[in-house]
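Okay, so here's just one chain, in structure tokens, the form predicted alone.
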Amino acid sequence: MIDLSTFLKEMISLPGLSGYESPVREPIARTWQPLVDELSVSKLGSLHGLRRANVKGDHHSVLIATHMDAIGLMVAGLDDGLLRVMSIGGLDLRILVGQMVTVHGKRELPGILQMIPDRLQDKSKAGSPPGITDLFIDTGLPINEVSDLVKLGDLVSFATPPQEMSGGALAGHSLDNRASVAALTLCLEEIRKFNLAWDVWAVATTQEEETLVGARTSAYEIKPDIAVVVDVTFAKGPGVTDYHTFAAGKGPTIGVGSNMHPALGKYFKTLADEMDLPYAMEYMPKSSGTDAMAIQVSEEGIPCAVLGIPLRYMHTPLEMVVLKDIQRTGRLLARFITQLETDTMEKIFGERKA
């Protein structure tokens, strides 16, 4: 049986920046191996786990997408032995100063993200949040050693260790979106002994934070009949509007909007009600900001649902999630998959998919 906390802490202790996901793909593949019938890696590095249907002849397929890549930094220059950086993915620059990082040069180097002290700043910048060009990394090494060990383009990942919090919460970097990978893994474990009417493709996608190409190419290769994208969403906190955020510890969200097929959203809502599983409806009239944006328009078009796991402090080196929200998301996915029957497409969509 998978220990959720242990598995999640292992994933969020690893780098796996967008476009460079191999460090985190290995433990995911190792954990998925006994839970699927077939495991493969796409040409762009996404992990594909296939759980085959137990029916003969033609049958439908569903893709469950969770991205495994993380935000981080890349070395952009050397300045008096200090490393200038540029971002990989969307970073909240306001809280980067003072964070510990790992520089992946010829060997891994600990570093501190810093900027010029406020009292030494030009008056026009004093008291203002830094821009990416204001930041640098100090490894503590002299110029000649840094120049030998680090080159332009080397990766920089956050070094925040996982921290178990009170109330069943876990904090650390890269919970966006490895929390969803964990939910999918729990789902695979729960459906392990079920006879399935559909093929189930579990996919840990690459490059969601930058290009969405992992999801786009995996959907094109697999050609599923429908897809479910699981990602994180903003958890409530002081000073933010209720309609933009959702209570942590109160279950997943079910997306409603242009990237989601309304019939699938309604189907998930019905399942959650039947399970007496807490959830919230998340309204996204524009884009969802998830892999659904790419999957939806792959091939001739793929109907998508989007589930969200509430997360605090998104796109920072110290995010936080409540473990029972991950567990509930995994249970909802498992119920969805085990309820799929040979005529489910007609029941959900009628004679047409859209």
The other form holds:
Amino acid sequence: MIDLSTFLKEMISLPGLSGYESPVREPIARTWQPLVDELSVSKLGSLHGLRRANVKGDHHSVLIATHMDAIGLMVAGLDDGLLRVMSIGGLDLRILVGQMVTVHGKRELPGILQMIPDRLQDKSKAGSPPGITDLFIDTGLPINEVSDLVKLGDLVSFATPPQEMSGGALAGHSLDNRASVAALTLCLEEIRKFNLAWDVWAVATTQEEETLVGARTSAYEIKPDIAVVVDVTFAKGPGVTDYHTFAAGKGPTIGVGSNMHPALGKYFKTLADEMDLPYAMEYMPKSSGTDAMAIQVSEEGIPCAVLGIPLRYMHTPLEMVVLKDIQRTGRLLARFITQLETDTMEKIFGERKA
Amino acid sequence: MKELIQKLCEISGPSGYENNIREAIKKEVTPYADSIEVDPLGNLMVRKGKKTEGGLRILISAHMDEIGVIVTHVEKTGFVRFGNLGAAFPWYLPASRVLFLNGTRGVINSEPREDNTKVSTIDQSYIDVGASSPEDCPVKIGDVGVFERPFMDMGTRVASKAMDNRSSCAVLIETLRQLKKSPHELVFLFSVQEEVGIRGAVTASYAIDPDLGIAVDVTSVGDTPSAKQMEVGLGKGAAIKIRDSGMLCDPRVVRWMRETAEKASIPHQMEILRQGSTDAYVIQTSRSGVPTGAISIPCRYVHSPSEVVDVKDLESSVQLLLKLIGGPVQLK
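To test you: the structure above is the form predicted alone. What is the structure of the form predicted in complex with its partner chain?
Below: every chain and molecule of the assembly, starting with the one above.
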């Protein structure tokens, strides 16, 4: 039995920044190993877990994609003993100043993200948030030792430790998207005792925060009939509109929009209703901002569904999620998979996809 | 090397119209190639060698197109309105000269500005080709041209309108010329339409289906007065790309390049580019994914009609490429 909180806390204590996912791939692989029939790593580092169908002959396959990479920073220059940085993934620059980070140099070094004090900077910039080139990292080391230990391209990850909050919530960095990896893991555990009519590919993708290249190439390699992408979505909070955000603790969202196949969204909605599982419909008219963007247009086209786990303070070093939402997402995924039958493609999409 | 760079730079080949530069490169590589192929989009693929045991199919790509202009409208007064092919920055346009593929020459200028401290947009600019009506105008809608500025030799440093990316084309040609033997199946790609969104390399990578990719392209520098934060400098060696704003190079490829350069004492520097990308981006995303890296030629004033590179950096890049593809590859 996987303990959600323990597993998730382990994952969000590790770096695994986009393009450099191996530190977090290791515990995911270890956890998935007993839950799948085959485990492999793609050419670009995505983790592929295959649960084989228990039927002979031709059968369909579904890909469940959760990206495992995290946002962070990279050392882009040494400047008088301080480190200049470039972001990996989209960072919310307004909240970076004053954060503790870990610089992955020759050895791990604690660092503080800082910028010029407001009173000393150019008047035109006073009071405004920094640009990425305004930021630097102070490791406390003297100039000559910094250049011995740190070089261009070294990674910088957030050092925020996981924090269990009241109300069954968990806070920490990289919950985007390790929360979804956890949901998929719970799903794999739940479907273990079921016979399956479809092959199930559980995939922890790489570089979603940068180019979606992990999902794009894994989808090409696996060529699934349909794909389900699980990623975090914006949780409700003061000052944001109701239609852009979704209450944390009230279940996953089911994506609707041009990035998702409408029939699949409808199918998930029916499943959630049957299960009496709380959920919200999330309308994403343009694109979902997830791996589905790459998977949908892979090969000859792959119908996608997108599930969202509401997350507070996205793309900051301290994100927050309600564990119950992760469990519900895992259950919904498991229900979806165990209900798949030989003729489900026809049932969902009609004759056209037969 | 310098003569080769000059020869390649002086040929017109804006994105989508690479015929002339392709023919010139074809002529250069023919003596060293096993086979040469032009694909439906106009990419030039030059194959050399067979995969032997432990060998890989390696794609080495340099785009051969350059930025340019395209006629969008000819006014009643004969002035030519134009759009850009690739990122022709508006601040480099005023008083530039252009050479159209049909031989017509013209000068760029712009409508008067209220405020001379502001840069005119491309929509406010026009090309004067000496015409006074659409009828006597020697260019029409859709005609394309490139910036015109003579090649300049400043010693080890040279300037031209198309160092991006003919300097890299020269590196590939020179590598092919000097290559003695390799355990790999090598495909040298001279790609089209990089400047308008990295297109040629998309289809070429798909067709070639490589095990490993290396792009060669120019990069910016941080060694000019008050330059933006960047560690790369002219004359400091081949730049091994760690990342740019479009992609993250495969860390295994970066390590392989860095260690190869260190072991062979080839002048090199590490590159992080905040703005821009190369063919490497699309090679990496091809099919089920390709471990990909890039070697960059440090270049000042990129996308201006006077781009400056240091020939020593090109030579270092050739040496590094030769070492990389001349022996077995162990990615770790």
